[in-house]
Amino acid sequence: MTTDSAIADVLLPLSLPQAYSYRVPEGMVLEAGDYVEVPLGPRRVIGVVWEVRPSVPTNMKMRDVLRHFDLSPMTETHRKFVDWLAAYYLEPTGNVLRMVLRVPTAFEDAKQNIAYRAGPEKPAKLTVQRQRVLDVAAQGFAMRAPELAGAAGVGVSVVKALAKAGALQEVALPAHRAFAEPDLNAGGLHLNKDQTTAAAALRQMVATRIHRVTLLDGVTGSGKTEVYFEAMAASLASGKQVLLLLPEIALTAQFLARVENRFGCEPAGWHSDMRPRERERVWRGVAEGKARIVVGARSALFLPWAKLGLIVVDEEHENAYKQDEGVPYHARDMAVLYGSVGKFPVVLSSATPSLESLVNVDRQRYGIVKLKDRHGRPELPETTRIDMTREKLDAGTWLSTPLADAVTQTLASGDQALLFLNRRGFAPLTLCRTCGHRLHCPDCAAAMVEHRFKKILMCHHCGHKEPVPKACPECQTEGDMVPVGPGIERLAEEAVKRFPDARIAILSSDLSRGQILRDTLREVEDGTVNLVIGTQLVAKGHHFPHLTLVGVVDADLALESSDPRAGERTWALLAQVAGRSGRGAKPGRAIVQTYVPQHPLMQALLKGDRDAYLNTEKIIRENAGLPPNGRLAALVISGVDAAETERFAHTIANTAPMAEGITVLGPAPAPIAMVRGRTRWRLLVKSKRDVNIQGFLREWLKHVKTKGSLKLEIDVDPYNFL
């Protein structure tokens, strides 16, 4: 029997439901939250101490903790957040911890940067290039080799040769750049009366230092960002950290600049496109409390916050906050949960708030602050619609005459126009005119989308790519494969023909990323481009001061869905994209092409009557018992063998227990019945709002075991119904 002094229960970033116990070796002192390295089979794994408890006599052999990392421990608040999120989404706790520990290099000894400054020796041979390097070095600033070489206009090898000769001296710099302290008075803007009132309300909320959620509901262009900056300033003044969540990494660079202007220091960014070295710097900076402001995508929630005091969720209505793969969490909802656990305030900001947030305001669970007018301009864009059932379009064209004329007039007046179509690629379907064969993904039950600029067909579900065939794969007829329907690239092709003198930019996530996207956005903002053709990427938070016309090419596209949120999503998307116009000195207008002009959504959009439309949506959802008036959970069963997958889905359905207030629907083939070669079946669990749906699912599925290729995925509060 062993009677060691302490046992550490260590949670590992693996698909494990609970912590593993390890012996704390003599001389090592651990506490809950410490980062440690432990053995697991033949491997060494980094984990977090979830609990330290006294040892009791046991015959069980226990392995030792191998290493204690000299890092600030994970806070109790963050550990509770991990536990609560895992319980809510029925995920193994280790899977949630994996999202926290995604930067393994943060646990390694940080490598120091080497810089160079003028040294005591003179080089034996002094070339023009070497003299330029020495002249720059003589200015006294230590610079890394690439920086020094760039400043002198030479190659790095010249710098290294001078260092070897003793003409340059090595200087060790800190491993990471330090995070500057925010200057709360650096760039405060003049607020109008409504903004001042709203900012005061948010500052007062922050001052209470208790958990409270406030919806900042302001029309597009009303200056919501400047208002919640004031809430951020109040939280920073109390010594806390602040997280600003954005729905898309495409917005991050633009927001980093705005935050820097306001607070006088570069904030930390966090998104999937970051370089490993910068990820390491930010992760450690957050854990140590030195990174005071973080602007990031949804995964920034899982950074190891030391003293988080405020979360702002910008564009809180966006579906991009819901993660579908891995742990299927919703960042907006989990931001509210984090605030509840950590007892700090949360601000949700949007011009088109989600129905969930509006209903929480109705139930007085959330507070609300409104901005009713645009900053510096009271009127919103005028919206008109075009009844496409009365328009005659030439084959292969998608712009009606009234919309095309409006674009021509706008460009002629020196202003910008935007044509919006929320469909990537050139055409959503390619078929054979001879036999009617449609090109489908070989691994998914989905059509291949033509991307003509890249000269490929692509599946938007699994990423499969292949060239466009010259002959039909079915009947072998050559030259009869034709695109059907418009995508953003096909619309651009039409625009080039109709507006030959236009300076066109295409904004779509598959064409514009990283520096290319940033450059394109800058060209739109400064007026270099005068015709923008974009997908939903253009609807999210951009400020285009020269844009006075928005043309929505297919307003009905998002309504073609079985998603219960389809109407709400369409409203938000169309209102947001229309709101890109008229944000500068001139008034804006929006023209909407629709084949269902009498649809209640189109009527409300024409009148600008958001509340009437959403109140109707609330009633529809309430009568149907759908969120936010009811709860949903999706079960997706998938497998390689179609028959086996179907049998397993029916077996699970047949074992569902009877429970009051809960209905189990299905199983049925998923709308996209095959993805990546796996057959998919779905069940939908529907319950009343006050039912413990997680408890029902745990009881139902506790004895379900998958085998072979079979897989069962649970999605609580699903947003994707495909």
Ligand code: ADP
The other form holds:
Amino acid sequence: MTTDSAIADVLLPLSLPQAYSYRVPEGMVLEAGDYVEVPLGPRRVIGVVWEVRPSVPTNMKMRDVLRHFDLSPMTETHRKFVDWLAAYYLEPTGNVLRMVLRVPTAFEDAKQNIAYRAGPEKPAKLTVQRQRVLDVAAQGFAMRAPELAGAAGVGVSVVKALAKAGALQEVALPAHRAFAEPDLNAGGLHLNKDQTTAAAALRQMVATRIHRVTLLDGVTGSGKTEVYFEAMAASLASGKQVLLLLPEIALTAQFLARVENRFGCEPAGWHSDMRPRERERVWRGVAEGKARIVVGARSALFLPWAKLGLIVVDEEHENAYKQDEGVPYHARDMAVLYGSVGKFPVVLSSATPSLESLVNVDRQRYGIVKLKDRHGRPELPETTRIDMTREKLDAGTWLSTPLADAVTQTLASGDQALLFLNRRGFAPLTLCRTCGHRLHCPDCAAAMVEHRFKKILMCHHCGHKEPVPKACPECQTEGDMVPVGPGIERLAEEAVKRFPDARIAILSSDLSRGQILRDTLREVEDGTVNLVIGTQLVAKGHHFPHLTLVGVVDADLALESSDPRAGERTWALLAQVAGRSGRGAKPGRAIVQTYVPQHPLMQALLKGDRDAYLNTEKIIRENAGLPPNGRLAALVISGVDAAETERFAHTIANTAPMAEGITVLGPAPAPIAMVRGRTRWRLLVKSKRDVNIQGFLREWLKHVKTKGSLKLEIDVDPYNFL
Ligand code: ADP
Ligand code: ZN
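Rather than the form predicted on its own that you just supplied, could I have the structure of the form predicted in complex with the named molecule?
Below is the entire complex, every chain and molecule, led by the chain shown above.
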């Protein structure tokens, strides 16, 4: 800390690799981590002091810091986290800071909220309306004008007039609703034997207060949540903040309620779909260390933590933790990084852990705690398979007779069934029966997907929409365009015909969001709905007590992919969705339709033998030098001009340095060779596990300059191979 003529290096939330220097004006006291406003060209920008140093004589003219915000400074740990994350992903540090500062209103002057309570004066004129207001005010609570007027059943002007007359007194409310202190003994179920052992192990890990990662590996429904709640309790008891990361914002409402039951206070939520004022409240609450429990999506990692002491990553295997736009990062990996920077423990929880985490357990880098049985019910849902090569289906239908019969039977016995198909829309492809023309997105190398409920065609890569044409755009034939293949909406159409009495809900990300989604989920939970038709939106984390049958309509979908994790991912998805069945009073079952019944994955699924399947996957990856045994980085080169983009991709490839243990593959046109009118090429860098792939990339790419529409994106540890 220093008083005058000091220099502050201020990191700005812009695409800049380092901080800019400013003079600290007389009378301003700054320390590293302070939030400040500085001039940049003609603009004023809010940034964070990265370092304060004594001024040195120089003839360089330095501009002054304009303003110091009255906020708790960003901790050194958090600043280190930002620096390390930027270095890991080869991202300008300023871009990472931007993710921390994405709450513009936090920097506005705290708007004082005015409330009213009974004042000393008697009003000269006492009308019935005024009396009603004074009666309410006499109860002693300070209320905002609209609240008070509402409670008294009068207009706001009556309240204002009484205030003017001195019969009501103005009081300032704290700007935000305060965060309640968690009560560590508020709820909590009586843990079963396995849970007790597991919870003790986690509590002990937290008590050591060192950085340690533990994988909480327990079958679906084994009660992992109750167990990691104990780890959270242990961390809260030592005065720290805890973060519970979830892969889907659809899950947060359910989890907020569970956390509230356990800790007797409403936790802070954090996701992209929040109102600005609530975002501001949580952001400030976290910065001040007052928000003790946060339940959030991946971006919650970037909240300006004051004293974070534990991160729990639920469903750690989920791909949704990987962000592909903007700064590409993996929230699970960065949670572990944060733990190592902040020297605190991290819990990764899953019924279908990633190979990454399992290999880290093998190597004894991570600890492991297991829950083998479902709570109160030893058996997992029985899984059977339907060999679709032997089934005869009518054109345009997707449910085999045995699966349809099972649904009928389930509904008849008063239970709930779920039909799972991981494809949004009505049909993945629309073509002309006369000339064979396929409807493609004008800007992407991808088919247009029909969404019949919204009566549109949509591109799932760029979001382009157009009406469904009556005539073929190619041969002009009318009325001969046909949908090809199944989508969730088409399956729903079939279900309505087959099960006319069923109370059906369709759950897919583009049909249900926000309140509608929350309402539908509640109807599924309480059994109002008895047939659910859903995409992966329903596969994750939900607890539907009435559900006793899960039908997987097409188990093979995700297997056909160039992604090295396709098998692992399919396994996780199928095991998770099957695990939604039989979580209530009655046992459940799962039925899987497949055209490849002999596939090792299908075999393992029937036997419920996860480890056998993952072991074969592990060996395949080992032999191919793929993650987690080797490392990958993808370079995506894109541009508007096809020839220029291709040339640029080759130029970059040709300058790749030679390095021990590193191979550069490509360039090759990306599997989706065009998105939003930009041609795309890919390079894949493959290295041994212990190689510094970032150093290699930095060296290679430091002289690469993009110009015009050309763009080079680096994706370290890619999960998307399109
Ligand atoms: P998981 O996350 O492992 O799939 P959950 O933590 O969601 O499992 O628990 C599954 C269900 O079992 C939930 O309804 C939960 O309330 C219940 N449950 C878990 N542990 C207990 C317990 N010790 N006593 C009573 N109910 C429990
Ligand atoms: Zn498109």
